[in-house]
Amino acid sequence: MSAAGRTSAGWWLLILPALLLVLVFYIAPILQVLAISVSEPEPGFANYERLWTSEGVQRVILTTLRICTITTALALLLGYAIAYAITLASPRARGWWMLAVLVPLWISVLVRAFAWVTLLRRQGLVNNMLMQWGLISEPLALVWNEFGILVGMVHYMVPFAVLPMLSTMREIDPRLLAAARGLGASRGQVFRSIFLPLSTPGVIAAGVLVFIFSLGFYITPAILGGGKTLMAAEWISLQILDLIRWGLGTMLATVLVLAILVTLIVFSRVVDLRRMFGTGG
């Protein structure tokens, strides 16, 4: 065997135990549930069939894709201004805006949710300022609803949209927007003519990022959706394990997976996600 024959076998002997972990861990469970969704509880594509027929999944699904719609423009705007405020801050206060935004990742994503559950709920600490203020005269729905699931998601994946687009904000050429401000560009002129587009490849990652995670979130809706407004994390839950219905968790946990993969493909041709994600040379 040649030099380059061993060093080829040698790379694949060293990835070979990471290898059979994703098979084992990763890509078994998936054609299992695959399976599963083909056979229960009859073979064939019955269970696929409810995509079409049946107005409950059409309903989950539509509910799915709206509040991850509208989490992620809400986290990549309120992301956007957190990370451009970090790019200009000074050094000191840029450390003090980074703990600002990891913070909250260090917190359990169940305290949290319990957390809006006591703010938000009738007898919680904003519906008491609002009423003290006069603003209201009765307490407000802002939980076990669709509005307290967008809140605490939206907290949620704030920091994630923060990051990917501070990386790539950090890698404009601060001399860019100096000779612009030179050749006489106002400040709205430089943002919308050179920061914004330059940092749009960030946007486009953070929002598949934030997007790819609402997709498959399960606590913070089971908490502050109170079960009267389902995702489709919690509908496959309720179908497997109260109802056992095992073919039709099944079938909406593979149809998820397949739009996760499908997002990611139809991303990667517009922006390289693997080095907005860190992974590129």
Given for the second form:
Amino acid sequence: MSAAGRTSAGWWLLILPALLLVLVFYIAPILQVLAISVSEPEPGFANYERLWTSEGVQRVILTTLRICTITTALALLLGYAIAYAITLASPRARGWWMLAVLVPLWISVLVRAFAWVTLLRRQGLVNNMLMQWGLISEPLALVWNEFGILVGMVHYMVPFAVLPMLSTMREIDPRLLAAARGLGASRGQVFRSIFLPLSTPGVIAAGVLVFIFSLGFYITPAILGGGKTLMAAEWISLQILDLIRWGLGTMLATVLVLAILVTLIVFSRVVDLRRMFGTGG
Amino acid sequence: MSALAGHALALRGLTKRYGAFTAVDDVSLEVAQGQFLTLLGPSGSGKTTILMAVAGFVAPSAGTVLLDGGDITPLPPEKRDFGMVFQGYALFPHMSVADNVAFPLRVRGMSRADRDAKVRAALDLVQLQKFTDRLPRQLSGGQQQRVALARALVFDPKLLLLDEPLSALDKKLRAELQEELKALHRRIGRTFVNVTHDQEEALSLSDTIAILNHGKLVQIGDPNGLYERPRTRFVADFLGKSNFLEGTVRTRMAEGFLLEAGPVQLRVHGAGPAEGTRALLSLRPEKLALLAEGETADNVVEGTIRAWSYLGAGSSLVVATEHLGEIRAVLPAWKSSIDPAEGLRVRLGWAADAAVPVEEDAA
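Okay, that is the form predicted on its own; can I get the form predicted in complex with its partner chain now?
Following is the full complex, with the preceding chain placed first.
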């Protein structure tokens, strides 16, 4: 074996433990899921036929897509405003803004979902206050429906929307904005013609990240949806854990994985994925 | 773009403080229509802050900016109608060359047809007709600089402001663009305000140079006047190179005075300070001559060559003298009768009107 060959074998040995870990605990289970989806309850593609025949399956997919799309749109809108404010803030204020964005990320998703329940339920803080002020006479249905899910998910996703957009915005040379104003552009024109187009790659990155993340959301929809509005992840868990229909559950899981892969492939043609998720050199 | 389109700019007592630090300290100056003014100074001298105050990006702590006599100090940058070439050019990376140049017209709501004609004219002006569809990153530094110029000129600005426009370019290209910039200024007859720390650029381009140090205007005048009659040590030193000779003013004569530096008496033309006071002379290295045997001059000093370097067109000597310290001389190669060598004893001579009295800088 040549010296170069030995060296490269040495490198492979070094990453072998990590490789084994990924193979055994990640790739193998996914392959197993794929296998179950075409073998239970009997071999064949019967489970996948449900995608076209079962109204229930279609409803879950449509609900998931609808909630994810709305979540992504709202998270992008809010996140863009926050990222923009952080970009323009003074270094001191920027520190506080970043803390405000990051702290929710460190709090358990479970805690946050229950916090929303206490705020939004019939006798919750929001309904009580609105009633006290006389704005409503009956408590609003703010939770255990699609609205509640959206509130919880948008709240969870905003930091994930802020971070990629912020990194793109901070790369924009502030002299470009000054130059545009010097050339006669109003603040609005500077935003529309310079800042917005230059921050678009960050918006796309954040959109893909949030959308993919939302597709597999489980805890938040489960708690804030109250079991009435089913998204894909909860539906899968229902099939497998409660109804013991492994084939059907793994089928939708496989579809979910494929949908995410397809989304990533499509967008990798549009934007540099490695840069977007921060793994690029 | 008519030749009479220039506007006059004036600064009155312009001051900018950042907390306890005074970046610009009570600067007043005037630029006549169609003039090329250069703000020259080392980094931190406040020259860029002045330009930014003229452009409207910096709000002065005190003082006013006047255009044709009218106060424009409160106007935001987009209302001033000044063209500006930023340091590093600040071309919009997502727009083609044509779109970059069209930008000032687009934000002014000009129709596409009018825009296209103006953009073409502006790109013709800087000889970039062939590059309209390229993106800025596909252009060389010199080409980007020209796009920035075209973009700053396309909307017939009242002033053209240039923030170190040539500093990012290599030396040869810089000289080329200097000539182009000068020709452009002559052709369009607009008022230009340039900021630089490059004294050669300032000397070759400007009608007027304002020299700044520590936020203060030290001296303003035409390049020749500044070079030949610097008012202070700083000006003499920053604009070109200079030897400084120190002594006491002794006998005053009709056309000048004698300066006593130790046992040496130097003849100096010009007014100069009162008798008995200390005085500082600035003597340009190129005004010294290497004297041959028997040759004489108004002032002669003897010394030993400490160092010399060959510069092609001439050579530069450092001569150690007994009473005047080290004196630097730049001699044209074709004129020298003596081959310089380290350790050689030489006689340096200069005319009485070669050295000029300058003030010591205020501490």
